Amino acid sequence: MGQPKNVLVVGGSAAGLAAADGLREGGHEGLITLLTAEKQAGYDRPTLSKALLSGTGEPEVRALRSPQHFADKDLRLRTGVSAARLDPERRVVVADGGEEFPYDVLVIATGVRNRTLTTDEGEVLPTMRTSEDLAVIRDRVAASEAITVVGAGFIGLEVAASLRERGKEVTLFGAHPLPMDHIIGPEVAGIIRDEHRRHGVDLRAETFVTGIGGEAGGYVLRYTDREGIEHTHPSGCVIAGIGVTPNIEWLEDSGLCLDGGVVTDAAGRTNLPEVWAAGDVAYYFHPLYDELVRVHHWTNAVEQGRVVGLNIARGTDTAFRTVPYFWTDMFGRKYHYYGRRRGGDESVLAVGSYADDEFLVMFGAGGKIHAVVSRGCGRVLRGYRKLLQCGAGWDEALAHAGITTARAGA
């Protein structure tokens, strides 16, 4: 089969843009159209919950591609267009306004959206994902000194830290004893918890919000503690950070295999002819782990989108096998995470000590290294990433760190 004439990319953020660039990089000369439900071209999302929230000046959301880039690459971008239905037999995507977009090849990169909390009065409380969310939250925060964040996951922790840096009183509710300990391990999770508390965040672990009443400036949260005792908590502003859900409703009844995301093979190809997926919305087979995985992080979306674009342009089935990665900034500390920690993994401090500004922890079991998390340590991270990428054994990882098996407790 020759190159497709018309590639339609639904989703104009990191994965969609990377797929479009990958198509051009791979030699695709035909039409490329990108649809995005947002009112603007893709922009740098990771800064929203970090510098752009903690800063007090007017936020400047950085576009991922310049207008000149779209012109130079001949990428046709349609903003404010939401996909409503996929008709694979006719090879058409129908937008919510009824407009139809035909394709020879379709790339699905619609990402995820935040789960929401609704008050007793029916108000959907703000979350942090888009530039519009940022504007809403900054307005709410400016009008209130006492802010409450529900959810002590990745975004909740970042939002809490950024608002504390702005001098706000911040209460953070989390359901688990330690924030994100299932991902970064209990040692580092404990450090992050303590860092938040040391900087003045009222982090209330093992709490469960059961309802929220009131309105902006005068909310009252109802929650239970780990003993099941009910409490109330007043707050002028409430922000939800309780996870995400994939944007796949428009694909129902299309025949596409869906399972909490769009199921694909390692190359990004779905079960439907000429339909591919990339980024947060993809539930893809990862050769390193020999199973389907979901990775909801920025770098993954960029790298996977490019691979999908190259595969389409070149007619290849190159597997996307990059080790998952994310980073975060909290209170001036930068944390990096590579791989996937598993339940039951042992942890070994490979660099520094937990009292240092910089340290690195390895996770592994069954003779394999599975993940690393570090604070700082930028100079040595590349070596550990290579170990993870090649599926190195635990002994090899220990040797790389200069650790004897006796010291590691193996």
Ligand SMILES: Cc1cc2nc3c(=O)[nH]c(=O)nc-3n(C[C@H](O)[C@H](O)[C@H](O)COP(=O)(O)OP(=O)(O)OC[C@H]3O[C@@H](n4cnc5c(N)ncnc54)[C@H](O)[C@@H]3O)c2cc1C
Second form
Amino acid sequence: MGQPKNVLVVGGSAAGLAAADGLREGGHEGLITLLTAEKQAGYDRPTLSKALLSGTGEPEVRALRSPQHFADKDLRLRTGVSAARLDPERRVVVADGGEEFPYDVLVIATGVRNRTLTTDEGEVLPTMRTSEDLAVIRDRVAASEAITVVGAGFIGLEVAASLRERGKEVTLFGAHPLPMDHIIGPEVAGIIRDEHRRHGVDLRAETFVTGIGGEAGGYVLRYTDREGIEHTHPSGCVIAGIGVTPNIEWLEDSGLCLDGGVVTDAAGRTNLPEVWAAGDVAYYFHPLYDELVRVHHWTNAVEQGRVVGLNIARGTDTAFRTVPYFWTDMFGRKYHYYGRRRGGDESVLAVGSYADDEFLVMFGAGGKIHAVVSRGCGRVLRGYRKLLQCGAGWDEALAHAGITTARAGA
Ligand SMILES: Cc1cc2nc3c(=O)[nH]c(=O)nc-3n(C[C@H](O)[C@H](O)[C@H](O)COP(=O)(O)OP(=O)(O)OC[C@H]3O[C@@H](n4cnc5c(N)ncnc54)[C@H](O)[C@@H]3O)c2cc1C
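Could you give the coordinates for the form predicted in complex with the ligand, as opposed to the form predicted alone above?
Below is the whole assembly, all chains and molecules, this chain first.
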């Protein structure tokens, strides 16, 4: 099979750039064009809600690749170009301005965008996803001392922590009794809730925001508590952190298999010839879990993008089977998470204690280890990652932690 001549990558962030680099690493010598809707090429998105918002790090976003890198690798980047339609018969992507981009091979890496909240007056409230969002939020919080964050997922928790570090009064509305406990387990979710409260975040659990009136400087949120009693809450600035939706509208009617993401096999191939996908937008088959998964984490996007690029360049079908990983930073503490915890998993504290700065918790059931979450423990963590990657048994994981089965069950 000859080398594909012309690869078009739609999306120029973590996954798209990694796919382009993977193509060159795998020996692809043909054209590589990247289209990205944003005004700038990929940058370090995770820092937006952390150091860039708290003001504790560099003031500006860090580009993922230098201009020199694009030149050295001969990557043609078109910023501010949004793909509007895919015509797989003609092998063309049509941009919103009508310009057509032909391809021999297409990589879809358009990621996800944030869901939004709209006020009674029709104002779409700010969310944190892009460098432009950061600029809007910085302006808004500069003009207001009391900030409200709606949604206690990771982005909401990080934004609340960073604004608190900035000295703002922060109220955080979360729908669940504990933030993110379905992912990190109730023990660590409780620690994160308590840390937020200890640092002065007014975290209101089991609340449902039902509407928002007013305007910047004078919003009034309406919400119900766990008993269904209605309340109001005034706030100068409201930020939404209520989940994401995949950027796949432009692919409707293309014949691509879409299901809350672009469905791919383990190698990253879609159901259309020469069309691949990677990163947050992909809904891909994971051999370790024997099912389709959506993973919205940075390292996943980078690693999967590279594997897709290598597969295209080499004409291979290597499966991407890496255990999902993410980290999060709040109040100067770094949490790491590998794997996928499932409902009903038992948890075992494998390292440290919950009162320590550092600890590691394992989750598992049915004789298997499913996930680990840790605060700190960077070096120890690697051993657990390997156990997850090779599908280790629960007893093996306990033995690795130096725990006898009897003690774990006690
Ligand atoms: C504030 C924030 C903090 C985060 N923190 C962490 C963290 O601590 N740890 C972690 O593991 N993960 C974190 N993440 C998640 C991580 O950033 C994502 O998993 C990662 O960015 C996914 O990369 P991607 O390339 O798949 O998609 P994206 O980064 O979303 O990039 C997709 C790109 O495609 C462009 N695009 C979309 N539609 C089109 C179109 N039609 N035409 C052209 N271009 C298009 C978009 O504008 C965007 O530039 C965070 C995310 C956010 C928003």
